[in-house]
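Listed next as structure tokens is one chain, alone, in the form predicted alone.
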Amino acid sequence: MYDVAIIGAGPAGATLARLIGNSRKVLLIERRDLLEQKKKNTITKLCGGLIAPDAQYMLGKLGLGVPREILAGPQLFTVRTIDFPRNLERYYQRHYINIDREKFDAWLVSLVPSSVNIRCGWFLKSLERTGDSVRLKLTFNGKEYIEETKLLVGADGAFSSVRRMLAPKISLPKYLAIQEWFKVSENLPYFSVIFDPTITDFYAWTIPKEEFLLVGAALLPREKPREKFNLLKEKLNNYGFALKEPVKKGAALIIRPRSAAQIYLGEGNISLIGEAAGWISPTSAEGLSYAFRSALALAQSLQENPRDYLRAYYKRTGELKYNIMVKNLKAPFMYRPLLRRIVMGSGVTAMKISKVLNGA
């Protein structure tokens, strides 16, 4: 029997396994193959691959520095904000670390202690509480396996199997994120954020990534998302982006908590971290910093109060819930057209981009 079984080896799950792996018998389950880098993964995570300042802070707090081989060019220092309906454009200073997301996740898994049993390519089929333990039914290569654990942690993302099995009636607002990769001859060094209510009430984006441009949008699943995404590409082409046929496509569900009450951390001997719990920014869909913070909070709770760790985890994440609440209060200034027009029109905190000067 394991002390802790973690479902999901993304940033939240891998970080928790790294923090507790030397003091407990830990099982780490992951659908993707993050151990064999030479193999081409059949499952990839849809992500823009940017480490925002909040996540950079948490990497520093965890004593980590990003290896050079994980970086992807260009490194970004500017957000280009575009409001299509108002024909407004502003530039704001903000530093993002541009990375290869699959390599980043594999690197985090490589930091997990060798004592942790890591199983990649495995899936959780069902869970059942049996007295003081949790029985897991897992599948690998078409075969079923049974494991038991004293504590179970769901770190399996926005569409968490653990959350759906544990609390099927507790749901979060969901968006369908669609992203396509386009080969380009020249990339502008900006992370572009695009607002257009005819496409989505959230936002769309472009991210330069070496010789590619990533184009994505968070779309309402029931409002013809594919048509809306095609409309986005059409508007981007008219705006000066040269988008031809994509070389890669992807789609995934993402969540957008509207209140702190929608965050669910678990019950009994089952807990949730990262997006599985609902930890993600409701204004930007940034999830890395929340993954790190929730994993650290749970690890500290397990260490300091193992008999009542879940209560301690709830307490330690009170500040994170407050953070979600504050971001929801700020959201109207970004997503309500009139307020956004006032903010962008004022030019407050915006920067001017200097052009290359010709002549002496």
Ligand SMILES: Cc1cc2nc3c(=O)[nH]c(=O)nc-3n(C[C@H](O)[C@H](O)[C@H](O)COP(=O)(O)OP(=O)(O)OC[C@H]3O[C@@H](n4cnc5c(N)ncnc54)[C@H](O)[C@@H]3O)c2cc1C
Given for the second form:
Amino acid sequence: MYDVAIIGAGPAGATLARLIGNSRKVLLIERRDLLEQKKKNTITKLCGGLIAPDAQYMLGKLGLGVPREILAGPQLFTVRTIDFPRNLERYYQRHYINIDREKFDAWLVSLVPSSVNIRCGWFLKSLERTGDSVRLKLTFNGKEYIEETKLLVGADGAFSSVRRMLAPKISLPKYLAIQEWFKVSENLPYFSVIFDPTITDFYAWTIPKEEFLLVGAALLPREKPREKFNLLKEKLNNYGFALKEPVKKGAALIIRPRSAAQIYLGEGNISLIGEAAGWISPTSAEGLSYAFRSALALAQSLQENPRDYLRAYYKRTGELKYNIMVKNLKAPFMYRPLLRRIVMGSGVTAMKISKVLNGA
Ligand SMILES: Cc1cc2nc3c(=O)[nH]c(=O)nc-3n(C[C@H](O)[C@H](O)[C@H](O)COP(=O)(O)OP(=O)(O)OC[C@H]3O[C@@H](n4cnc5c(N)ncnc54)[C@H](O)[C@@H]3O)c2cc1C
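We have the form predicted alone; now please give the form predicted together with the named molecule.
First the chain shown before, then all remaining chains and molecules of the complex.
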């Protein structure tokens, strides 16, 4: 019997396992091969791989610095904002750490203490509450295994099985994120954010990563997302992006919490952290800082009040819920075309890019 079983070793699950692994008997279940990076055909996490300032703050707070091998060039200091229908473009200062997301996740797992039983390539199939514990049905290499735990933590991301099994009625608005990698000979050092209501009511992006350009969009799943993604590429090509050599493409769900009521932290001996709980920015889809914050809050709650840890977890994350509510209030200034035009048109806080001068 484990004290705590964590499903998912993404940033939220790996962080929680690192924080509590020395003081409890912990089982960490992950379907990806995060311990054996070199394997072919492994499942990978679809991500832009940008560590935003809030996540940088959290890494600092957790006493961590990112190793050099995880970085991907170029490091980015500018966001290029493009409003396609208005043909409006602005640049803003913002520092992102550009990373290789698979390496980042593998590094976080490498920090988990050896006392934690890490099982990569394992999958949670179902769960059942039995008295004071939770019985897990797990699969590995086509075989089924049963484990029992006193507490279960769902850190299994946007399409959380734990959340679906525990609270199927508390839904969260979901987008289909499609991202494609293009080989490019030259990359501009900008994270581009593209607004275009004919494509999505959220946003699309381009991110330079070594010799590739990542093109992605968070699309409404019921509004022909694949056609909209093709339209985005066409518009980007017309705008001057050279998207000629596609390399790989993927799709994943991404959530967008619209109210605090959609954040669900669990009940009894089952709790949720990271995107499984609904923790992600509804304006930028930045999720790493929320994964770290919620994992830290749960670890502190387990330490502070083991008997009533959920109440402590609710309390400790009150501010984070407030943060999501405030972001939702600010959202119209980014996502309502008229308000966005006023903000971008004003040029406030925007910077001018100085190009190399030619000739005398
Ligand atoms: C296209 C895209 C781009 C993004 N770009 C950025 C970005 O640049 N910066 C940023 O901050 N955020 C970004 N995000 C959001 C960010 O990736 C997530 O919010 C963040 O990874 C959440 O961390 P997590 O640990 O909660 O979940 P995840 O990182 O999703 O981890 C969940 C883990 O659970 C595992 N798992 C799931 N189900 C099971 C199961 N049944 N059994 C076993 N294991 C399971 C998964 O394999 C995964 O490793 C992006 C998201 C998408 C979709």
